[in-house]
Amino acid sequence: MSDAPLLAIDRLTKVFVTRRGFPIPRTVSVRAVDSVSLTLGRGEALGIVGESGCGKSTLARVALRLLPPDGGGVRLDGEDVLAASPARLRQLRVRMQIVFQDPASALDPRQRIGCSLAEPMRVHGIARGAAAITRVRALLDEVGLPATALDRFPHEFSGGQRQRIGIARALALGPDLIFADEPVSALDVSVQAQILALLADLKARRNLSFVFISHDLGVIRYFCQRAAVMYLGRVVETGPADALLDTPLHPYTDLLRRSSPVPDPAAAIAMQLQEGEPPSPINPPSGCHFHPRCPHATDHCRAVAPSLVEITPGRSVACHLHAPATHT
C-alpha cells in the first residue's frame, strides 16, 4: 500500500468555451489541459514546466477542483476527488492545499496576518481563539517571520514575505500535498533562492509531496526529483528531472533547455528550428502540436498525434521519434 501514489492524474481534460470574433462571433473551444495523466509518490516533488498558457496552472486548478473538469479522474490516496461530494471535499481540501504565484492578488489587503492564518483552522474545526493564535505564531516562525507580523497588513510585506505567509497559509492545515503554482517567479532571483530553501526545508521536515509548477529549468532542477513537460496542454515528456533536462527526449523539452539563459554565452547553443511562432491553442496543429517548430517533422508527425509511452523505465515520452517500432 505504501508504494501506491498519493496522487494520480489520469486523463485529466479542461475545455474552455469562448466567444470569438468581429463583428460575427463565433464559439471557439481551447482544450487548455488534454488527457494529461501524471503520478506524484509520498514525499516526491514533481516538476511540471512548460510554455506560459501550456495549460501547468489549470492543471493545478482543476486537480484541487478549484475548477470544474470535462473529463478524466484525480484520485488522492485513491479516493476519486472529482466524484467527492461537496462535504467529503471539504475534508480532503485539509490534505492538498495550494500556493499561489503572486501572493499580492492571493491575500486579502482588509484581512490582518493573524487573521488569515487562523481562518482555515477555524473553518475546518482545527483550533480557535487563543489556540488558533498559538498556532499561527508557530506557522510564522516556521517560515522566518517575527510574530509580530499577525497584527499587521499585507501591505506592509514585501514580496517575499508575503510569498512566506503563502506558505505559511498552506501549511495551516497540516497538508500532505501541494500545489506551488510559479511560487518565486514573481521574486527577485535572490529572494526566490531563499524561498526555494524554504521550501525545500519544509518538504524534509514535514514529508511534504509538491507538484510544482514552473518555466524555470534551474527551478525544476534544484527542487523536483521528477518532470513532467507540458506543451500546447499536453505532457510529451516525463521522468527525473536531472536526466530529462540533461537529456531530453522531446525536440520540445530540447528548445527549452537550449533557451535557459548559461552563464557562459560561449557555451550557448543554438538549436535549428523552423520559422513561426507558437501555435495558438484556439486552432493548434493536427497530429503532434509542436510538429511546425520540429526540425524533425515529418508528413507522420503532422497527421497523428504520439502517445506518451516509455522508452526507459521511469521515462516517457510523446514523439514518433521515439515510437516503439523504432526500437524493437
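By rigid core we mean the largest C-alpha set that fits within 1.5 Å across both forms. Here the structure is a predicted model, which means the values were calculated and not measured. Numbering follows the first chain given and starts at 1. First, how it differs from the form predicted in complex with the partner chain.
Relative to the superposed core, Pro25 undergoes a C-alpha shift of no less than 2 Å between these two forms.
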Given for the second form:
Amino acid sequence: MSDAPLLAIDRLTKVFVTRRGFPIPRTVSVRAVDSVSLTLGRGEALGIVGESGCGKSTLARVALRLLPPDGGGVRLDGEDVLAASPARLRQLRVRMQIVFQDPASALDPRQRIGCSLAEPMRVHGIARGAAAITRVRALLDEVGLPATALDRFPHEFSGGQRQRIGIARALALGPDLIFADEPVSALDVSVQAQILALLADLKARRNLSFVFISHDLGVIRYFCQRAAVMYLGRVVETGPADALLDTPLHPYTDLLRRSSPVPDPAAAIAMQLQEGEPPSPINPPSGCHFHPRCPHATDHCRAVAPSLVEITPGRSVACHLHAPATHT
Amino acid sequence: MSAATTVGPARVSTWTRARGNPAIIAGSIICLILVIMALFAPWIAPYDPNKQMLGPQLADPSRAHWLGLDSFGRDVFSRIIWGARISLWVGVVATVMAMIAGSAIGIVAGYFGGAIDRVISGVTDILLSFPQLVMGLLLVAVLGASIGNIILAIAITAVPAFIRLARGSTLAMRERDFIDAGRALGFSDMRIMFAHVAPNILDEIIVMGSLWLATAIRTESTLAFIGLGVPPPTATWGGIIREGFEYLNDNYLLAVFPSLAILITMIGLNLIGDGLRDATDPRAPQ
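Right, the form predicted alone is done, so what does the form predicted in complex with the partner chain look like?
Now the complete complex, all chains and molecules, led by this one.
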C-alpha cells in the first residue's frame, strides 16, 4: 500500500428524487449514498458490507459515473473523475471497470464472446483484427475458459462461466481498479469458491485493486484486507477486515456478524436474532439511522447523527458509544 | 433479473421455432405467390392491364378473361396482377421506412429518457390519437396523390406505433447490466443504442413490421378506393374496387375479385405476423 491512495472517495452523495402520489404528487427523495468517504490503496481490496438497499451498488455506480453524483468527489490517482470531460472520462474508464452481480444480464445476448471481449479493445484503439483475437484468447485463458468460447453466445454458458466472461471483459482494457458488485452472490456455493479464487489470483498477478461489494461476511473476510460497513447510505464502520469482523465496534456490524450463519452446529444456539428490518430509506430515522434497532440507543443517538471517528489507527466508527468526546 | 436469465436461450431459438410453425408456413406460401405475381407481372398477366378489349364491357368471367372485363373492357385478372405491384411496393416501402425511422426515434427516447423522451412521447401520443386513415387522408390531401407521397403518408401514419414499441423495449433493455457495462467500457451512446440495444429489440420490431405491412396495404387500398390513391389508369386494388363499385348493380363481381385479393393478402401477412409473435414470445406454448 503506497501512501497516495489509488481511489479516494470524498463525501460522495447521491439522492434519488421521484414524484409520487395521486392526485397531488409529493416529491420524495432518497439519500442512497450519504456523504460517503473511502480510500483504497494499490493492490488492496476494500469490502463494502451492508443489507440490500443500503446503497452499496449505487456507491459503485456513482463512483464510476454511471449515475450522476449529487455532491462530493471521486479521485483516481489524484485525478477528479467526476469533473473529467467526456473525452478524458473515456480514458479514465480504461483504468476502472465493473463486474456485475447477475452475469446473465451483464452480457449482450446477441453478441458472441469473442466480439464482446474484442469490442472494448477496438473502441479504445488498443488492438484490432488478429491482434485483438490473440489478446482475447489470452484473456479467456487467464480466466480459465477454453478458446472455443470465442464463437459462442452467452446463453451457451453456465452462470459461473458467464461470470468468468464478465471478469475477462472487465480485464480487457487492463484496468487498475475493479468494482465487483456482488460478483459471487448469484452463483452456487461451489462456483463461488472458484470465482473468488480466480479473482484473488488475478488480484495478485495483476496487482489489481478491488472495491468488493457483498453482503456475505465470509466472502469479505476471505477476499478483502479492509472493509467498510454501510447502513442506509452511510458508512458506519471501517477497518481491517479481520479485526472489524472479529471485534466489531458498531452495534450494526455486531448484528451483521451475529446474524451470519456459523458453520458449527453447537454455535447455532448462541446465534441471537435481532428484531426489526432496516427502516425505509425514504423516511430514515432521526439522529443515528440505526437507533430503532440498536440495543444501546440513548436519547442522544435519537437526536444527533454520529460522525465517523478514528478510534484506533485504521479503525473508524460512527457511533456515540465509542466516541464520548463528541457528546457535547 | 431471473426473467433475463431465460430470455437468452429463448431468443436465439426464435427462428428455429418460427420455421416449424404451420401458420408461418401457410402465410409465407401466400405471400410468396403474391410477391412472384408482383415481380413477374409483365410475364404472368395474360393481357396488357390498360388495353381495352373489343369484348363486351363488364363481361362475366370466361375462358379468355378469367375474371371478366371492366367498364373499359380491360382484363380484370391482369389488372389485379399488376395491382399487386403497387400494393406490395407501397406497403413494403412505407413499412420499412416507418420501421427504421420509428425504431431509431424510439430507441433514442427510451435510452436517454428525461426531456428528450417527454417530447418524443408527447408528439407520438398526439399522432396516435388520430385515426390512422384520417391521418393518411389528410397527408395525401396536403401532399398530393402520387405514389411517393402515398408511401410517405402511410409511413408517417405507421411511425408512432414503432416509436412506442422501440421506446418500451429499450426501457426494458436499459435495466440490463450490459448497457451499464458498455458505458463503463467507454462505448459511445450511439454504439450502445445501435450496436447493442437495436439487435436485441429487432425481433419485436420485425413482428410488428409484419403486422403493420398488412395495415399499410389496406390503407393504400382504402386511399385508392376513396380516390386518393395512385391516379388512374394505373391498376391498383383499391382503384379496381372503386370502379367496380360504380357498376355494382350491373356486375358485382368486378368489386368482389380485387376485394378477395386484398383479403388473401391480409390473411397471408397476419398468419406470418401472428406466427412470428408466438415464436418470439418465450412463454407461448409450443
